[in-house]
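For reference, the chain that follows is the form predicted alone, supplied as structure tokens.
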Amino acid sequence: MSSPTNSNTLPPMDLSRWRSVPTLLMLIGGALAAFGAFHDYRQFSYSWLLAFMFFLSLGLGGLILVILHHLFDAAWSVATRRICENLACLLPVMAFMFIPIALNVLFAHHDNIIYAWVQKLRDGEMDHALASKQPLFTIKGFFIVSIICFVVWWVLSNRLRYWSLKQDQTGSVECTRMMRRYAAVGVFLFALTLTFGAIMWMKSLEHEWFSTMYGVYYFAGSVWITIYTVYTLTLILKRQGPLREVATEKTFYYIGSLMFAFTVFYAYITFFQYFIIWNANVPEETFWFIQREAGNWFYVSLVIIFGHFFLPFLMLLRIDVKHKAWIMVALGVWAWLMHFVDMSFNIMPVLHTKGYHLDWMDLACAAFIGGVLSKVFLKNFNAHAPFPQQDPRIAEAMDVYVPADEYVQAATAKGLKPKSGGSH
């Protein structure tokens, strides 16, 4: 495949042997994870937690990419806004894929149930550090931020969204004002749900551990894996023609781009978390790094610092990589398979505390939560513009140079600003 800015001149891919992959994954996926419930709920509640994780993080790293383009005013990503909106409009489905988890909390015991701090609570065991972590950690606190989160996260994915399908529509500054505006809150909103679910879902696995940076080691790992999904989406979306004419040079040079940062943010969070915590040298605190070398799981520590940081970082030092598509594509396919193994690492040795071990069940779990993602985003995408229509900078989105009417010129020619009106 040629780089992505000459796709112009490139056929369309043929994906329609693809088309049933979805419902595949759902039927092969689903039927696999209810036979595994009821063969091994104990194992098939930590393979759907992981899942759960694993593609929280697209629809969290989406809504974020689309707070950041409002915030930044960007032109480069009105190309991939709509993509980004998709994603984020994820997130209201995977309230749904919560249902297990919730139901592990209310009804699941002893081996069987994920969160060892629930039973203690039920057994009346109250050691010191869940006693300092109340009202938090209770099973009306875990709920109250689980519902929390997620109505959060479905206010601002539903509002930017509905207001970029409006702008679509009319082309009225109100939109943009409004897509700001909500923006503008939601970066705060969006940074305490981030950590509260992170910290809720997956860090209280192991209630006794303390970390102030791990809410930020789960946004920047959630970032990292959205973006690379982009790029590639972007890329498919190009060649088969919706994106065909805004999606330019620079669009895949700044996606690189970030995807080049946030491998190095990841790296720089994750070490710094390591570094401070072995430094201080606290049992309540090194206990958790100290499991992870167990086994071969000391080895799935060192293939997440050479696979999920030095081997894209080398690879993204160029800049003319950025453009050529086949490695970047198969990047994409490579930060799937990290983020996935970075997932496990934090979750899995709570249940297999001998080494890692890939179990027929994190797939199907995984596969049936993909298909259903995967057919909620297409369906989302097909329904409306696969870009925006009437965005402010769509035209500098796409290299195109549009003169200002002879009102903004005249206002401009007397140091006055424009009011909306003139030229939007």
Contents of the next structure:
Amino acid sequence: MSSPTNSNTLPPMDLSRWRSVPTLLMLIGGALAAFGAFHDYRQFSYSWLLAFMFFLSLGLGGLILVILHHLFDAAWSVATRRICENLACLLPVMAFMFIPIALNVLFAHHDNIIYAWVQKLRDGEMDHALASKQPLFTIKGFFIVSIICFVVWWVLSNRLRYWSLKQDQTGSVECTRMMRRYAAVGVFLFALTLTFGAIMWMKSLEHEWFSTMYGVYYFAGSVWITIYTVYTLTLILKRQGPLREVATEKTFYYIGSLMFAFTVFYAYITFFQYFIIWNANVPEETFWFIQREAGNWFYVSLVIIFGHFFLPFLMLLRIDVKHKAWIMVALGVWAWLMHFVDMSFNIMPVLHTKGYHLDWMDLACAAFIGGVLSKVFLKNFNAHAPFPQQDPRIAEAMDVYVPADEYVQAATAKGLKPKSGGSH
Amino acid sequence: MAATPNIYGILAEFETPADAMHAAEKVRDTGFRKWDVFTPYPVHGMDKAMGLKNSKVGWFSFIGGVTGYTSGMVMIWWMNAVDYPIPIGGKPMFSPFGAFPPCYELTILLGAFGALFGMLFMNRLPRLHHPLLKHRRFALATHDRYFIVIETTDPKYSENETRKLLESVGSKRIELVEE
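For comparison with the form predicted alone, would you give the structure of this protein in the form predicted in complex with its partner chain?
Below, the chain from earlier opens the complete complex, with every other chain and molecule after it.
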């Protein structure tokens, strides 16, 4: 048996020729996006929002995976924790990526404005939906929510990584405790900010619409794509060396199981959002879906049902597939495509009411943001150890049995006093 | 002299899970088919040491689930759209969305039935008695001992050879189990 998920003998791949890809993406995508902004500002704004929401998913997914690791005192995710921390640290970068959207809300006019309700507010045309969503749906409300979101994400990702890096150095119990404290408070703040972010930036494109499941819907899709991405990253890093000892066959099995779980969870949330609205049959809610049946949007929704759910669901049913590297990597690429389609399905019907149309600016904006984020990710990854060096469960994660008294001896040798009631 | 009773198999006792695991690897490599390992708790890696393939029970639940889903859909379509249509609020007589929740429940129900009955079927359960249960020391399999049992019906079984093999892998106590 030497599948890439359990073999330590496969030689590292030569990835040197990919090294310039992030820079190229950033430069070419940036140039094209900048050109697009002057060429067709309206299309550019929506394309940018699409790319923004797409990549925001990865940061948020990374953050919640770190939080969950600490909350559940998990052993299986030790190997992937640093990867997720680095993904979460992309969130502050996303604050900069928010600038074009902020500028649009502040300065754009009429047709160029992304959010129709902003124009309505300016014109003083308060409709019923807008009136009942005061004071949230005001320019001030929009920016207060946005700033709170980014501050919370910055603090959480930054603190969780600070203590994690400190744990690498000292290995003290205090680090574990601090990370758990941030995780315990953070999980609530995360749920609130993600929900508000999804509502303000994506759902408010059609401010008349309401769906109580929208936050969790974005959450499900976000964690879904993140966990697929984490599998691929872990696999590459195992093959290249950094995670060779710590990412075991079991690690991949567990990540694969979580991929399966979130495939089902996403389908569950998506279906019930539709089902509840379909069943109630109230025009204030159904219009959102009717819009998404116009033209070829109908087929896009079928692509989401079969491509976002059925294909990965049926593929991941079998245990052994979770170790078949090529299937899993192919699924990871497919997941990126599907999340992109899913985000387009949420955002683009506002702009392209007659049917789906892939604009070159969609790709340019995604290339630019993706390129910048890849560079930041790689820089952060290279700056620190590839996995938490002194996680209390590192031995367990590596499948090594360390008798308790050896722990005590090692701690005493380091001059640490093992306290009673330690980290676990 | 009473007739010699039939022998069910040979029982080897081990004191640690590691011993039992290494012994299982040897027994697997020798090519035995009708044998099993008994431990007081699940031992990680034992499946591999025994050369066990992935369980087939999954197929029973999969087929159960598919049956539940399709039969639910067909049933609701037949009842609401064909046999006794009742127009409600101008909605279509049949829609897969409205029918989904009960079909989903049926998927889970029949999937669970598939798993339960598939497991019983694959394990040839229920049965009233098993020769091992009569054996005095075998009760320790629920306490602190680890056992390997090789059945006499295995084509590779021979009393002397098999006993030697089990001795060579470190079992201190090897006994025959009567039918």
